[in-house]
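The data below hold one chain only, encoded as structure tokens and taken in the form predicted alone.
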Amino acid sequence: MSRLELIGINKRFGDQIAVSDFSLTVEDGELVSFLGPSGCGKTTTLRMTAGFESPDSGAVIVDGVDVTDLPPNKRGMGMVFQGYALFPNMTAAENVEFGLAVRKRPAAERQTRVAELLDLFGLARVAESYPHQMSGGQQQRVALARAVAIQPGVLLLDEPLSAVDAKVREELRTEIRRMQVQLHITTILVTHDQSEALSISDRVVVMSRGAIEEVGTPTQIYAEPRSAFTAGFIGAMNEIPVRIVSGAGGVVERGGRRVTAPGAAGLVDGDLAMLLIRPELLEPLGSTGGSLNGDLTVTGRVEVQTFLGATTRLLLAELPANPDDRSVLPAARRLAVDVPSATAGRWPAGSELAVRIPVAASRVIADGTAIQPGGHA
């Protein structure tokens, strides 16, 4: 539909910086998520894109046209709000038709378009129902259909699934992606739900304190985070202290063993760094074991088991390989290890477990202090 550019957007509310030097290009037909904790500036950025807030500086460009000073209804954008914002005195069909009627489209065109969208969103059977007669999921589908009825160049979604339960949320996010791909609408989704962002986005913009932390595909953001904040915010992440032996060669050391690790190249020789790895990548070796095939191992005592369905998460407190280890490097924070639930009984609380750390699947960063112990589930 349209190419959207946000260039050097800044916004303050009094002494508080809400958005700082935000620049991003969203390509035609791309779905990009703004992901971050509450108060990070993602909704404010969306509202400035839509025209409901004015930036202190910067520009909003759509297909090469500066729309920064245009009102919302002149920007060619559709928006879906967190709370549906349906007209309570209108049926589902009338809500979907509203934007078309305001634009004075011919009656026949309106009827055809409404019928197409009601069918696309599975709403035909509630076409004559009022919002209070529909479920939350149906109301949100109506809100989506109304937003795309006018064929906007850009679709803006502000926490669109936060008001529905978990099962409906999962169904609706799939519906949003199906609709977005089918209609080829350039879309921005604001969410604090990482699973939502990672499952349906082409790219994810991780935000913190009003600024972009990093931008990447869901796979890049999850598997190759470039900052401690992203590593800690996205999924559960283990952090294991290592020493940089050779920044030139990307070599790190732990427990007397040296290995080449992704991300270590260019770091300062002798500095402490953090090796990051996801719980599902750690491989149980039993009660004892050494390094295998150029990888590392950590031995710990199981403190807690958490059932997660197909997998169970074991929380380990690291045990030093020898009495001198702790004087050389700090112990790893509590290690999360995901194992098949069918085998979790092998490692009850109190048992000892050695895990293999596949170094090639890890990433080293200079500072892991921003990650909370145990990562974020």
Contents of the next structure:
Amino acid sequence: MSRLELIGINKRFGDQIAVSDFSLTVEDGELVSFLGPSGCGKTTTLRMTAGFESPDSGAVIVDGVDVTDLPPNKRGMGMVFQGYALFPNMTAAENVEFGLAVRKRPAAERQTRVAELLDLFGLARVAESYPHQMSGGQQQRVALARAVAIQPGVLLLDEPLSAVDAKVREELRTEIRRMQVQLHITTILVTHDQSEALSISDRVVVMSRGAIEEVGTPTQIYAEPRSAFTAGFIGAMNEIPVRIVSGAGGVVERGGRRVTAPGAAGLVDGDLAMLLIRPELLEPLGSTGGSLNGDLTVTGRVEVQTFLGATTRLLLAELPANPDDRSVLPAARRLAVDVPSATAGRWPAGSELAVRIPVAASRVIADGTAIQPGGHA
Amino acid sequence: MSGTSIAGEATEETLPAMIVAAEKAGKARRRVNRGPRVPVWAIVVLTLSAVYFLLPLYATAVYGFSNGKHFTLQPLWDGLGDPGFQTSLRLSLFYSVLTTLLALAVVAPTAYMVELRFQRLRSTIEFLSILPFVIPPIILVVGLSSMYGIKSPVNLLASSWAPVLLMGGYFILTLPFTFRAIDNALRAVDVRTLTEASSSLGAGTIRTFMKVIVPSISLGLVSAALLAFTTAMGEFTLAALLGYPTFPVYLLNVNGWQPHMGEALVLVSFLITWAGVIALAAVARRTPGTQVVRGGPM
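Beyond the form predicted alone, can we have the form predicted in complex with the partner chain?
Time for the whole complex; same chain goes first.
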């Protein structure tokens, strides 16, 4: 219902830079996720948007109006907190009604609106229950209903699903998206859970150390990460060392093979670089070998098999490089290879496996921007 | 029961225990034959404690309901009919109620603001709140008399503002109990997040405090009220030395010239205190949402 602009926001806590030069526009009705590891500044940015913290510099603009200096209760933003923060002395219905009562809406209107919302969130049965009588999922729904009851211009969700269990979390995130689209509320979702961010957002803001790493649609962020941090943080990602042969031509070399790889253009000749590829894109060559068609291969020994359902992940330790390989590149770290579970029996732990790296689907980034822990395979 | 503890003055330890005991009494009755076997030593300790506490009460009753030779309720009727009793009890009730209200009105918002915005001041405030334990009432009253007495440029003692001295003194004496009770209750709920939630819904600080915080800490407020009330009701030193014929002062005087009546009235004051404790405990039990919840999976 509103367009939100965050312009050049900076915030320090003592010597610590919490948020640095954060600028973002969230369009009317858009759902944008702030995704990043803990301490990356995502919650601080959200709290500055809500007015619970004030930025050292920068501005928060809603529909063209500067609200940077307004207290939280004058901003008309709805917020859902990590621990729900339901009022323990009020029933579900009273919690939802609170914001309307503050706004001095007529009793009849309040009742209608509360009933509508309880219905929308499937809470009619627990309308008269107190928070301690409800399940985690129900409490979370009440928190959402309470936040949207005031028809906020902007809805802020601070890790809203972190306290509920995995199954409820999946249901609720779909429900949040459904509600957000239905009510057309401009929404910011703060999360450290990439699947949550990727599954329900229009755009994802990946943050690290107080700054924006990258902004893009979930598909862009997953398939074409522009930074090593994003690549490592979102999903599992393999890093395979390669040498830049020709920065001008985008040519890299590994194991004596030269191939043209996306992202290599413009890098410095002779430098070490990292080729990034998702586990599900690596293809086992088996014993027959096969045509390489301008792709690379890596051979390794299967260390562990992890059953993931439809697929099984093989953890591959690269075997020592070919003695006649003159490029002397460091071995790849453990490679993750996802294969259909039905075929995984062919490569038991201890067996040897060669995989093809479809270079066209990979991305080369300069080395030295090493991938942060937590993300890589 | 005589001397300065005549109105059943409570200590920090005994009062919450009294509330809990009153609350549990009902539940316990419904759970006969279900609990685990009570060990022998517990029965021994319980019996000894009961004898220690009940024997003086029994002695007071025996002495109070007697004319020196045989049992009679005459001293009780004499006491209840005595104008001095009624006046002093009214005076005590008046100042105790005012002190209780003052304590709640000052301590609750202060503790809330400390918890919310001035965490750094917590240790200072905690230290100030326990000062009355270190400074006995006699020192307090001497200090008040010299500061605001006849020789002082700010002579409150001889003015119509004199009751302020008594109330102020009572207030200070109740601080250790009231601050602790309210602060504990505040720390058990997530004050900051509740305040932020309320604020995001449009409420200002006062509304948040009255509608969200106060109901969430009602049990703590009831405890604080109870502690403040009984402390003020039983306070002797300040009242006697500032010249207020409150109920404890009256009881001490009566004990001098009509000891049987005095003891009968001690029992009355004891019953009044207990009635108060039970009534407040009942109120607390009926208040919705007094169970503390922070959210999270259940």
